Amino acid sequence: MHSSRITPYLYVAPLVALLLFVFGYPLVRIFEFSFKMVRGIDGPWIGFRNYELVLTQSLFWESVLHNIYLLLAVPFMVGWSLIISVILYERLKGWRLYRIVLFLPYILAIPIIAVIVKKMFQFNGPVNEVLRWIGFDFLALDWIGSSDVALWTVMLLIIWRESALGIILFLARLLSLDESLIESAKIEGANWWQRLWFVIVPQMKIVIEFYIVVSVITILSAVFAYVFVIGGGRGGPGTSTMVVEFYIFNALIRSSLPGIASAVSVMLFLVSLLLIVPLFAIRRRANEEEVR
């Protein structure tokens, strides 16, 4: 009996060892570097000095503020994904084709999508040309070149691409729902919005919570490619699209300050870790509901 309990762990032990080597060792080194003045491959121990330097830099706090602004995209991503998934769930003509088209941006690499969007949103690009053609000249903005607008252009790109994941997640959940409840609501005279809010959303609560947490983690720690392309590789114009990931990149690659980059990476890792905990709680609650 005792050996049978150990057997499953023996099967996964090689993979766990590989993951610890690939991810665990670099993580330990990053924590170590964050307490050192690294020059080359190592350096003297300086305690919390790197953290103190980072927390007194206005550029770091500007980067954090930009990440917080981008978090405003999450409600739009959730709402858009939910509405589109419900429309697809109602199986309008060609819904399978629409599903593929909507998910296509998520399959393509972010730099490819960002380059296309950057071309489209140039001052004399297709988007502004269309706006001028239909008489909305006041909306023909310098989407990429203006420091007041560039970050919001990045947000639009994030909403468009990352919503694809939400659509697929929500649609998968919708296809597993008990349709009798929705049909009963129709018979009772509930309109489309009432069915969505009072019947569908309560049954999708777990998936929505999961998607919210994933989206927040993505925006905090996985938007570098968006900013790098849209901001011309500099987080520009000026520092208008500088985010925490780009701050780490500049500290490590352009300023050759591994200690500073490691300190910011550790802080970003700890914040992301705090957000991962709710994912496990949501998953555990979902499993408990499935058992019931």
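Definition used throughout: the rigid core is the maximal C-alpha set that superposes within 1.5 Å between two forms. Residue numbers count along the first chain shown, from 1. This one's a predicted model, so the numbers in the text were calculated from it and none came from an experiment. Compared with the form predicted together with the partner chain:
- Relative to the superposed rigid core, the position of the CA of L18 differs between the two forms by 2 Å or more.
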The other form holds:
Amino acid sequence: MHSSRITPYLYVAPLVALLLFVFGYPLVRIFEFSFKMVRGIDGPWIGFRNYELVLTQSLFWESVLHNIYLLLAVPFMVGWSLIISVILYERLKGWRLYRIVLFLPYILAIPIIAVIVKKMFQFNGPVNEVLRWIGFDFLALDWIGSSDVALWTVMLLIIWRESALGIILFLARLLSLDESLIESAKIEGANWWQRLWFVIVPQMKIVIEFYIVVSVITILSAVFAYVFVIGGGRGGPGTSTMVVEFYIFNALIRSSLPGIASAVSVMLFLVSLLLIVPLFAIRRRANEEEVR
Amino acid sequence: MTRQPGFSRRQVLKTAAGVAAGAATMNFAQRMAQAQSPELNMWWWGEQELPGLQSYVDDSVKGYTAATVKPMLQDTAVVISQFQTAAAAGKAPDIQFLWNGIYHMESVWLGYLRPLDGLIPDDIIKASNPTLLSRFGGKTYRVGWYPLPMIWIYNKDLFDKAGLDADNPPKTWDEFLNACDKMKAAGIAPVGGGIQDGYWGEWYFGHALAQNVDSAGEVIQLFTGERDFRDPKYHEHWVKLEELKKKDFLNSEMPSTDLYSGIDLIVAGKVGAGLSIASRLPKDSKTTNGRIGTMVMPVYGKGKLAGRPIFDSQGLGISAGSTNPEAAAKFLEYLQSADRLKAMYDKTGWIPSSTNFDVSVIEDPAVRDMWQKWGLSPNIPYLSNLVPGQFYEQALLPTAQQVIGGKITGAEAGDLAADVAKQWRDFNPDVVENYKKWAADLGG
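Structure of the form predicted together with the partner chain (previous: the form predicted on its own):
Expanding to the full complex; the earlier chain stays at the top.
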């Protein structure tokens, strides 16, 4: 019957309308603002001028470069998460407690962690005091005060916290593996590395791919809180920890340039979209494998 | 026939008529009361930096009978944006808290604020010292609320230890360098604080750029392109900072310490001298038993503003959309009454922004002397409040951090500042015109 074909659409229509309003409307406005010189809540149409200004500004490219540097954290996060999860999987004594301790950073708010880390990494803070005490003076760097080092301190913090998600994801996958395969490899004489590389990793390929995509998106568009606290609320010292997200925040809130902030947001959105597409492909593949 | 229990039709009608009459009477009384006592919305900020202000506001609102004032404390991040959004939607409060200089001037240019001239008596506005930076087109847009004199402080015990005269701090740059030498020789970090959050760079700019300019308008011309940061006199302040760095006079933890923790180092006797804000002085003086001295920045420049005490104030204004600006003005006038000035001091321990405030109630001689010099003597406005937001973020704060970090020289800081000023003009062609007009009000 004709009416029965449209009935399901009628049921979902209110939710679709709500989603369009909550997510679609702001998105459309951001695209619109990116072509305007906004003052207050609106402004005149200026075509691609905002994009032109942003793309010719060295600070924007410096911010992009910092995001790219931070992407170097992803292989470390994957490797670290994998090794720790396999160690936990082997159920060394107290592994359940270690699992909780390792996941703890992920459930704590980033600002809380970052404030503590900031105190610890001050020039005369506990980390450097310990390093000096054990005779490693050359390692007692100005972790958050030097523009040469601050971005790497941010990266360390990201690796430490974001790896917690990787550990839990990988451990969950490991616990669902067929243990007989690993036992067989052990009986056949495969050592720990061989078992990891030839038996465990291939079976975890999907979850590792998923974690990589999620981590890349996180680093491109969700490191604001890390940079805000470690970079003194400014992306500093100098502009050494400025990332694209922070650039948008500064343009919008501190420089009263909503048009510029919108133009950069649109670019970031499109880049993130490009990354979300493979994420969906991975999930689809995972579902297909599950079915098989 | 037995009657059903309950109301008769007549009783119901009588009751309904009574209720309607009562409601009408109450409505009339309310409308009369509203006509007699207008309602004012006040969006304010300040408890964050001056604890006790909330209590003062509540007390003031409670004691005010000419209008019903509804205060709302705003979050720091949205003080400006929330007001501008509300004003654009025609829902701005009657009274709005306003930071000085560019932080409220953009709202003036957008037509969201009403000039106070003619609404509040001139003598009251003048006594509140909203400073020159509140003027545009010959009109004043703020009344001062509480003051923020910008000061240099030094630790008198450390001066004694270094063999310096703690009652006569250095007045010239050479005297200051000499004092730094002596402190360094005595094992004291001579000068500094904390710049990790960048604000130290803003304070330093406000003190030091003043040394080589003749007016606030001249500073604006650095942004409009009529003057250039590459001119040595306009970046000499960063060269002087470089000099302090090269002579190893700055405390080693300065790059990784934030502004207020850095001031704590001076109070704690770990750094000899540095920048501070006068609202901290009562507490810092008490902590050290009066061993914190105040001074203006030692002079090296030849501008007319060199060596003058710097005065800034937080303020209040009236929105253009207020339906009852006269009532709002009366409330602001009430906040400047002798009783309210005293109440602010009692509730916050800090001086209100008014030359009419009775200074005899200030017990600490260090605070009283500071107020005499910074608040009641000829002073200059805080020039960092002229800086456009984009320049503030991309040049003002980063340059000082990079000079102190040894990454760039003072002259390179001037180049960077000139580049960012140009970028600001490209990004904000419409605002540049307003800045040029503003310069005329500020003696440019």
